[in-house]
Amino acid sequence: MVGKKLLGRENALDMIDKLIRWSPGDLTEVVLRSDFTALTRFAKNYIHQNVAESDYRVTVRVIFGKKIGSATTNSLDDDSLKEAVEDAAAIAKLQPPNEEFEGLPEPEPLPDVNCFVPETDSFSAKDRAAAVKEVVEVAKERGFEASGAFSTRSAELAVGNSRGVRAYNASTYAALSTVMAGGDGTGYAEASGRDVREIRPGEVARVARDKCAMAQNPVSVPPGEYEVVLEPLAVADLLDYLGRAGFSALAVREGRSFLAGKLGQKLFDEKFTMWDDGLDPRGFPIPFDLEGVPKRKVMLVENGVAKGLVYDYATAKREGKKSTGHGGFRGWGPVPANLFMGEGTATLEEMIRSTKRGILVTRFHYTNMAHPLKVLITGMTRDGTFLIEDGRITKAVKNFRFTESALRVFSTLDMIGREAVRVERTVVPAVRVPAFNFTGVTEF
């Protein structure tokens, strides 16, 4: 049972079947999206914005032969609905033929998946306010100012095609971050789920208090290679690039990924293991693609060895394989969407004991892509960067900009964090790597 904000099931896919029967393709593919999102922003400890939006996305995809046209609507009449079919079909006919086209799948037993909570559907704007009155009361204990924003969200995907895939889901998130800042410090926290009740914004708060306390009087300290300590949030910033860099069968197959020959290999340290999986409820679980494929659990990396690849229709089936539920990016092509890390055996503590001369890493900001082959990646510290001297935090330290592999931060590590925690999509501990390299130091 879904909320009144959604379609439904039974109207969403009644809806693609309605215009599977007006196409007039070889083959159509039709995906529909909706959802509504309501957000609370706050600032300097006033709530300052509130807003909500709802929208739905209607895609055709309509295919003569190896030639194919889409369109999209966000208009659900019948009038409107017969528009994107016709323009999906008009444009298909001036298309050139896809040669690498291989048709659309046909439909698979999907795996029962509950992604909607009725108390995330129904959170309120006065609900979030609530929530919001929580972190600002935290802050003012210490004469801080938090900013940040709390927003729900329920949304439904339905994908069909004219072989006979039908697949529905709905789904809830709700996510809080917050950064506090105070004389010349800031600190940062946040919480995700499914579920609202998941998320405690008093705890998040004393997190980003706590951070923005410790973080008063950053000195300056020159740039250089160091060892690190990485929270959650700073890991799953890096595990997310080489997950997208490196793991797609197709980027393998263009030679655009660093695995290409080398799948198998051993290329990360051997405590080190990766996987996909979009059905495990510590993240954020989704029965199926935007093919209508269902997830499956892929091993990428285990002990180290580049194990496994994910999968979209059109590239497993022109390798012989099956598709691991990872389709509908189109040009991207499949990409890693729900990755794991497994944990270790330290605290973040023992980490900090181990550590001779370094620095504790909160999180990551404005992170790009510099070398793909490479995953040499380049960005910020922000909200909560320390020095560690002799096994203990002894300062906060300006900010830092780095350019490092995530290739070489994943191989070198020593020593893994016990505890795995949900950042997004990725579900990650923290770590602890003896050589990282910062570039450049900011003025605050």
Contents of the next structure:
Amino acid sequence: MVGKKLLGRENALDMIDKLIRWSPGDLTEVVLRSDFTALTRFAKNYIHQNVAESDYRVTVRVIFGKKIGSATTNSLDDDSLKEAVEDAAAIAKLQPPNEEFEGLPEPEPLPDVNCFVPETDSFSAKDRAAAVKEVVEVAKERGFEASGAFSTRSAELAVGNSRGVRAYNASTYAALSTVMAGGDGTGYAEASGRDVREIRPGEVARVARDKCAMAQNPVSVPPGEYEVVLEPLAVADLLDYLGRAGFSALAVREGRSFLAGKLGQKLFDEKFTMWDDGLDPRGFPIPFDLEGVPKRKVMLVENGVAKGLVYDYATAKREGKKSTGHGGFRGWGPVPANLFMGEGTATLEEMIRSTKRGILVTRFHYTNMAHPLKVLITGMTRDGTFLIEDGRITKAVKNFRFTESALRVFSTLDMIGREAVRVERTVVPAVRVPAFNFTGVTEF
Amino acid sequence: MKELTRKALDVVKELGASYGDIRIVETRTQTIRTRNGNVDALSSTRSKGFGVRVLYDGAWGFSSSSTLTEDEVVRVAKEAVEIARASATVKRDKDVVLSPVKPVVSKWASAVKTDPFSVKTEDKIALLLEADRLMAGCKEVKVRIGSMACQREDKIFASTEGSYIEQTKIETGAGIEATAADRGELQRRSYPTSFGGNWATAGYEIVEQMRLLDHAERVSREAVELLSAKQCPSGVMDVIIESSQLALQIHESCGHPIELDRVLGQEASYAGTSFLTPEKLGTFQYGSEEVTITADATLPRGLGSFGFDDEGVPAQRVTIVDKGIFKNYLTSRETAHELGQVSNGAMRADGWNRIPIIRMTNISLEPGDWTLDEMIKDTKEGILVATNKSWSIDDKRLNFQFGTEIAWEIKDGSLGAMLKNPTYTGITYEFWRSCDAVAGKDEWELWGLPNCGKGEPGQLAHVGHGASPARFRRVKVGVGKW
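With the form predicted alone already on screen, would you show the form predicted together with the partner chain?
The complete assembly is shown below, putting the previous chain first.
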């Protein structure tokens, strides 16, 4: 990318030092981010949008006693930074004390995690176009049309506070996704990682192409309760809801989580294990959270038993615990953001063979929480939905709407795939569930 | 600023771009959030930067930066052309052609009675904390939230075709909500609507008109009452939808499928396409005769109002559905050309670092001649649903499902018991064809949604929807196992 200006550790931490020096507050926290994103978007086998962005963002929180003011600027000149400190200080003074404020974390040793891959950082518009061309060529072989996006990102995150926290990380990100359309079917595939070289456009394209080829001539099957085999993209969607709805220590404390009063109980199938690990390179590792606290692996469910919760600094301090490195989301409380689900022993083929009459789901679309305590989710299937009869895929089907509880899915699943794959920040295998509620069907 | 815009446009022209534009955007936002008696967030955010968009060899390129210097403007302008060159290596079989627009030199500013930035922050906090106190009466209420925000956006648009447009837009929004939980049940009520309340292109006067304090105790009480309310029944029955929920129904099932970029496949990989394909234009029966829907970017206070879109096309009022018949899309200069039309001005970008894409303006159901009372009296068996809780729709915008915070039974023309967890589902055109009553202009309200997601990288648009309560016959309600 032309003209990119990563600040570097020294400059970023110097800027944080400067802001803390300027602050009149009893306590001060600074979060500094730089973001260089480039994205090439394609539709119907041609590039139709192609963009680049260079931005910085500095957020300073100035605290007097328990009064907190926050100001953000994206200009790095001294005048703008001073203005941000003054703004934050001025608005802090205007408010009553926040009795729930528990202070700022102290420094801790940070894990050494390499999140930056120079080859991703230097990936150019030409490189992205070449990758898109590869995808398009695969689509054209079958007369299909490819749509999708190839993006790369270089970013910096630096966190500092007046108690001595100084954390800096530079990271890269790359992702390719494509929907292939042809005839009356569509297919989807994606890949992402910190290293752009892990993304093989031809392979991604072929998976989407093969799905699209299989998805032809879909028939309408009535909604109802079916056995399902959920591929990893679909599992990740449900697991993310489960994590967000249940495993925040603040949500449990406020009675908003299904885990309130149930920690330590067996709530899920004994084959089901999930954890949060911000340091595992199979996901998107990052050494610390937005409060500068190191990421810690948290076992959330072990063999079906609810084991742990994620904490930020404030919720941990209130309960006499240590932050797990899941902070910085302010009013939302701590959030598990790097979920892993334990693998099983089955192959996808074995799950299909074990299904008498069921549905194979490639992925879900536009999911939403209908009831948070029940983790009742609704959404559509998309880009490859198939009928399984007597242990084999017999035909493509028109897309279903589902209305189902993620609690029920993970407490009744009977087979788990032996290979977990990365779906953005979540690493999951495929699963088989004996009964899943499809509540509607659409016209395609 | 004029010098910087001229510099960018000169650079792209020298490099051979057939078209170029630059937007310089500065936004200032103040956000206040109270939570359980405390000021949970009080922040001031400033963002400024510029984006340069070019057509080179018939393909698009865009680059942007937060550093507003001449050197950076030159670098970014060159990068935009370089990116467009890369786009041209995987090009369509024909070049992008822009439908014509008359170059404009103009200034526009939204109407504001009370500049929200001039109102004392202490007063705003005091209002939200008083609402919080009023919601605190019930022990089952676990989370009380009040939110208020205001934003000022100053934007300059200049193009190689000679336009130079300066616009200033001020928006304000506020709302309250209470979440109650007890014995395995959790329910929420909010006012004036959910997910951050109502927003408008207006000043602090909109907050004053909301009268948050008059509604705080009711919101809290209803959240608690919902905990022990009857479960919404499952079945097929008549549904009357209150104005704010109908706004979201319009948003998802009309606003998105009329975006011509979606229709032409440009969003296929992400949000999807549309069932409203071009051969349906002018003939398709989208709804019943009661259903007339407009897109109006000139609507006073509309969150989707502006002077000119981000291609320099003037704000317009367009009929989308006329007495049930689908008449028009929302278009851009590029997509309008595909249909032999000119743009109706729906291109907007989420700030300086995003390209404009087709966005809703203010998409509204025009008022009918019923009243809500008349509709209830005229309904033998059904439910009245209010305030959105969840939403979902397929990638062609046909099969939808909504959940609302609350509903009431209707039996033999009277409102009955409160119902919890109401949901309803349907197929877009079947649903709108079943609309047989729309309330009149006295009950018509304008809603602002500040969080309409679309595009990659993601963009959030501020859009508006006007609606009065309406009735739909034989709708599937109470979906799923509760």
